[in-house]
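Single chain ahead, by itself, as structure tokens, in the form predicted alone.
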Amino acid sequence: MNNPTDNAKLTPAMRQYQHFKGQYPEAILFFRMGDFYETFYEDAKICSQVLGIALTSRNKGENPIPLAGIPYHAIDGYLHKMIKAGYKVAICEQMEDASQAKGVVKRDVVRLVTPGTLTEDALLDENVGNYLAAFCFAGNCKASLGSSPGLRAGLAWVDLSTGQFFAQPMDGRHLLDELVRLTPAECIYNEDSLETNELFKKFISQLKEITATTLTPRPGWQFDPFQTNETVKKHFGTASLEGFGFEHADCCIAAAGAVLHYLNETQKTALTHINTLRKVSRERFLQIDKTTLRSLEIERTIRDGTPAGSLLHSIDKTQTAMGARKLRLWVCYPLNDMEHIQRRQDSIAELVQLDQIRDKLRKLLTNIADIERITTRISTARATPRDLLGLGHTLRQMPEIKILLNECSTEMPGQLAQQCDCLEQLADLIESAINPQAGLSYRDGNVIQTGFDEEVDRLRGICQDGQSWLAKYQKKLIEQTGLNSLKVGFNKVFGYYVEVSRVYKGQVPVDFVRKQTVKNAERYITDELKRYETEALNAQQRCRELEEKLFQDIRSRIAAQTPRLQQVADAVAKIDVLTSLAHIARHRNYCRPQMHLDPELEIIEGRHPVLDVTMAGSPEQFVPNDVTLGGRTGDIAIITGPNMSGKSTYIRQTALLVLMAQMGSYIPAQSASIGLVDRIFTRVGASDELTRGQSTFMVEMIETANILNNATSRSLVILDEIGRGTSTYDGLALAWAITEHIAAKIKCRTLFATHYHEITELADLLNNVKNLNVAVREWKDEVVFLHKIIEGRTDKSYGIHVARLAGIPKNVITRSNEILEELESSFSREAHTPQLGGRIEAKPSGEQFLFDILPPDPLLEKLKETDLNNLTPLQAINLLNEIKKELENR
């Protein structure tokens, strides 16, 4: 229990606390008391530990109540720590001035802060969208989640900090991949499904293991198809959802309705900035599953899980937070639409050539604030004066950005120029109304610019010029009375007064009212001084109240322009991404890939987009390589070569270049011609998933099965060392059969790096398979890896040489060489069959399989003809001896 104390013994304020804590038992309650947010009981203990603040107690005596508090003005920093630690926080504010309250101060919970509902800059990563997602399955989920085709699922997600709202219907098999690609901060789901369906429990368990998202269960009725459909229509004020592209109440609408219900429950404010729902179609984008996202290190590296060293980090030269978030979406959601890809390419091509325009745009973008998130804070009444100042300064940049864009001739810059609404009147309002030196909070005063409001100026003058007024008034009284010793003063007990020496008591005007007698003097008050006293003592409070009212009015006027501001923000983000990609294309010598619909791929002198940057300027420069796949060049390339020679880099590089091309970006290569790819599959690396009881080999086979079951002729498949997680012969057999299946059945562009040199014989058997290897130069006892991919096969792995480079002791290396020589000679003596397919000519049909090409063995035939069930023990022993002698004679 968080409230163990007898309620009857509590103060009114503590009973009020208990009331709100009972409404939000799952959250830490920040309870406003004056200048502090206080926490009590278990909440206080948690906050003390997480925030590193002192734990004290209230009601020191028999039943002390644990207490920990934070200053109200520093709440953002503490909220960030609480959310990062995995807690939700309910903020309970004072709803009236404590000095005017009758009895206990009125309070209410104004917001529930959760990982997916953040809007403040201090709580967010400016370069990454902060998504709240909801998902559900159609029907009662009786089918096998994640594996059965046809099970419909719905996914909806919103970035509350920007107002972007999406919904996507899909096959349930793809839901986990989409959630991993989206990386939501928080996911809500139907808790009834979790209680009644074991398969749903398994799905939730997988989601917990694979992502870092906060999972929040919600009541089942909040996913009811009828209720959610009505919720979405009510939010947008529409009679149907057909205008958003939803003809039927798909289960993704159920997810969208659940999102809106959760936001209404937690935010307790208008959500007018969420003004549209966009339907997402998987077919429009190049598909990247969770394995590929990780294996290609698109957002984070495998080794330490940090952005540095990832593709996104390497190509992000954006100047604004909005641009950085937009670039991430382009990287994680490459296009599968030729027309849209070419529109982006055309824009980048022009900006590559127009150095001055591109550089001027990038310089202007450095002065752009985060309009998306500022607009949301304005719309939700959470904006600060500095937010408004940042918005005003940003709007002043738009006319020049618009002019520069209009100097371009391609389609996208022209469209973006039209989106760049300058909103001059809004900029004028902000500049005239908001003080450039305003603080973080409008409640601190000094927010309104001098000259904007006469009453504010007058009240501020009273506060600032009190001594000057008093001096003038004193001079005026001396002139009227002729009493040169008269003084006007102030003390906290009696307030303002006029002090006259007792010597002149008889000369005091009749309208002076005696207030106090002191030694040798009398103190008086006048009507004018009394009026000034009343005004002066209340001026500061009245000034702050008026400034607060004016600020809120200005904020409301800006909020009315939310759709226009969101349009500007979207334009600025796209301009930033296009100029960023053009900048790196220009300075890193990238080329424009030629895109087409043929299932072919040709990249000349391609470079890895990350290593090309990290190795620049180092003694060992990155070695470019060509790749040709599809058509007459063959669908599958089997790549052999030593460890550390660059095979894995080569195949990953190819996948990353295709991904960049379908973003619409230029790529690091001399030239490229790329046929559109529908999906990129990877089977790279060998990380055990012990938490799920799956070995390296099981994970490898699951990922490979996914490829074989879902790849199409338009896919790109990247395989690295298939079969190495099991015994040599099992692994070889699997690798051979998998390669055959891809070549004969799927016929998609495939790069397969392997140490099974026997598989290279498939190039002799199948006309769409070819061999590549990594060039090596041997000199004396040294081996030099040239990192150059050439045609042909290799028959050596140089594993012992790599072990020596890794620091294996010299005696171990020497012994390894002795064992290797013995194994090679033994294998040569005992081998009784030619290499796989070595004597078989390639079949033009491409249907030659591994066990078709093994010649019949006499001993196997003899065993087949033997009736083992009718052999006596003696006959069995004799048969074994015969087989043994025959083997020894071979």
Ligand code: ADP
Contents of the next structure:
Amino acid sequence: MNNPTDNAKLTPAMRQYQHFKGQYPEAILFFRMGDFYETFYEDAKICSQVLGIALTSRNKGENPIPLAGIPYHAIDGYLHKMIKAGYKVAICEQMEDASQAKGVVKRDVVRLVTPGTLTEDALLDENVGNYLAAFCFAGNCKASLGSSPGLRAGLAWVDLSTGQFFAQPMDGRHLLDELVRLTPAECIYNEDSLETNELFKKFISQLKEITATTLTPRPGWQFDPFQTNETVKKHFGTASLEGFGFEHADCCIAAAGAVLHYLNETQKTALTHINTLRKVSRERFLQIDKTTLRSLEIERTIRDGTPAGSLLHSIDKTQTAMGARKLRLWVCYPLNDMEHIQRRQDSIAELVQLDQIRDKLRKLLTNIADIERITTRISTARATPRDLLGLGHTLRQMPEIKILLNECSTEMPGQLAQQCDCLEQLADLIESAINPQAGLSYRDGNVIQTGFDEEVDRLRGICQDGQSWLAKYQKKLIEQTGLNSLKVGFNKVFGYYVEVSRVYKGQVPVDFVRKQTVKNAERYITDELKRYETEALNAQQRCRELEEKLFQDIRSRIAAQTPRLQQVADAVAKIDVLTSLAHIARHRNYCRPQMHLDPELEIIEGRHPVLDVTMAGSPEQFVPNDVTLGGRTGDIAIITGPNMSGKSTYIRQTALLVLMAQMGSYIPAQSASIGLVDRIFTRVGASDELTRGQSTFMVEMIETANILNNATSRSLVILDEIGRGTSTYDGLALAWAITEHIAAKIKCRTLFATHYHEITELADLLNNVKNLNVAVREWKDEVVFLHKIIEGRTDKSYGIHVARLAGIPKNVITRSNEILEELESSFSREAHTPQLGGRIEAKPSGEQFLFDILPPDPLLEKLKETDLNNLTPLQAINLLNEIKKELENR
Ligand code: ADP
Ligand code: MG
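I have the form predicted alone already, so could you send the form predicted in complex with the named molecule?
The complete assembly is shown below, putting the previous chain first.
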């Protein structure tokens, strides 16, 4: 509880505190008192813990109030920590100068800082957008969520730091995927739905589990269709939303309205930089669901969740934060329309050729500030002098960038050149007005450049002349009094003084007024010095106030140009992404993929975009591979081969290359011809996955069901080791039936890596299925994985070879080989003899069927199910012991 004391007993300031705390019960209240932001009660305890600051108390006597304070100038760092720790912070400022206040100082909450509403660089990651999202379902989401295809959902999101605002109507089933792809910092939702709808509750808990977003419940009326429609119209000052491409009852408008409500409530500043609402439609983009995003390691790796090792990290050679953020969007939202892809490709092709122009552009970009976020801070009146300087400097680069772009002949550079507004007058204004040495805060003074404003110069003159005036005055006094050791000085507490050694105490003139006694000396004040003091201090104060006013004035003049500045920022971001992609294409020897609309795919000598870079320079070179899928070459490729031979790498690489191609980028291959893909689906083996409460097998089946239910003939499906999470025969049966279903019903381009060699028999039964395997060279008793994908099937798993590589002791390996030989001979597994196919007729319908085969040998079963990769040496020995014992007992 935050209010343990009787209100009447509190001081006026504390009563004021209670008043504001009551308005923001869910936030930590930073209460400005002089040079500190103080926190009290529970808040103080939390802050002291989270921020590692001292917990003290106010009213040391009877009713001590826990207190923890932070110095006002260090607020950014502390805010960052609080937000990171998942708290919201309400900032309560003093609204008047404490010295002028009658009674208690006027205060007000000026802002509620939440994870989704940050604008300061110190609080943000510069390379990722910071989104606040709102979502809702049509018709109060009474129908079943997650399964019913008809249920509409609305999603809206804003990046307050850049002013970009989007809304997307969609099928409710896609909402979770879209939220995962967006990774909003904060999500607001209708709290009434939570109370009334079980499925909504489940949705929220799923969202909590999968993402790290902060969830903020909001009252139901803020999602009301009528209210929100009005709110959005009012914000943009339009009579209807049709101009933005929305229909009247689009439920994403409810979400957009809720976003605006929330911003109005938390920000308390103008939101004019949010000047358009863009409609996003899923169809325009290549769809990547949450599983694919994760398993293709697009933004971060599965193993440790870091960006290093991800696709984005490996292709990001952008020079600006705006470019890095834009590239992330291009990677997470690849395109699904030929024209747009080709437009990007054309300009990259040109920039690949024009080495000089590209390099010059990239060099110029290194001098560019994050003007997208600066523009926002300018229009929300939070920009610092340094922000303005950064903007001015950036604008000065624009003419040269423009000239370089105009030397290109393709469409995009031309458009971008037009978008590069140089805003010369603004740049001039900033240059003439802002002192290049200005500090972080305009309150520190020295912000306005000399020569910009006469009055500022005059007042500064008075302050600066102080030194020479004092020296002159001292000289005059020495002459008057004949006291050579007399000094005129200044100290913070007593102000200006004349100091005379105690020895000459008796010789001072009568109009010297004694002020202070120090060791061996007396200090005095004179009328003249007093007058000077008043004027100097006043001048300083007046100068500071004037500078503040001028600064705010300049800031609002720049704010009036917000839309133009946003255009420039967008252009710079795109130039950065295009030149960065052209740069890697040129230096890493990428090719331009030919795009078309047939559901076919051919990549010659393709490389994995990440391994291609990380393995370069290592003795083991990355081995390029070809892919042909779709059309006459068959839709489905089944890839078999030993563990660690490169199956997973090959199939993921294919998906990544398609994704890059649809971004409009060049790709690491010798040549490629790629038919547009509408969705990439992936199902990655259980051993590569983390589990989330559900059994891995259940997860595996849910994801597979999703593929079978939603893939179209234009999709690309990547299956890695499905069926691994259950018993061998179950798994095999499922894998078989799933492949049949895709081959017969969906007929989409599919790559299926599996350790079930039996599945290779499907190629004999279905004409659109083919076999690939990974080449292995056996030499004496050495086995070498060549990582080369070749046509045909394989029958050996080389598990014991991998066990040896992993460091299983030699005697265990030798013994395993003996056992394996024995097992193989007793079951006479003949290579390349159809085993299942002989017994089962392939059912193109993919219906369930039962296996009609001999009961399996339990020993063989056990060995097959053992994942040698995950066995410790000790477990391996125990396993071998068990096998041996059982064999002996036969
Ligand atoms: P699998 O799925 O067959 O078990 P992976 O695809 O996981 O094998 O590959 C295992 C390792 O082999 C990779 O980590 C990589 O180091 C290496 N590798 C895979 N493909 C290639 C390749 N084309 N060229 C070089 N090394 C490769
Ligand atoms: Mg694998």
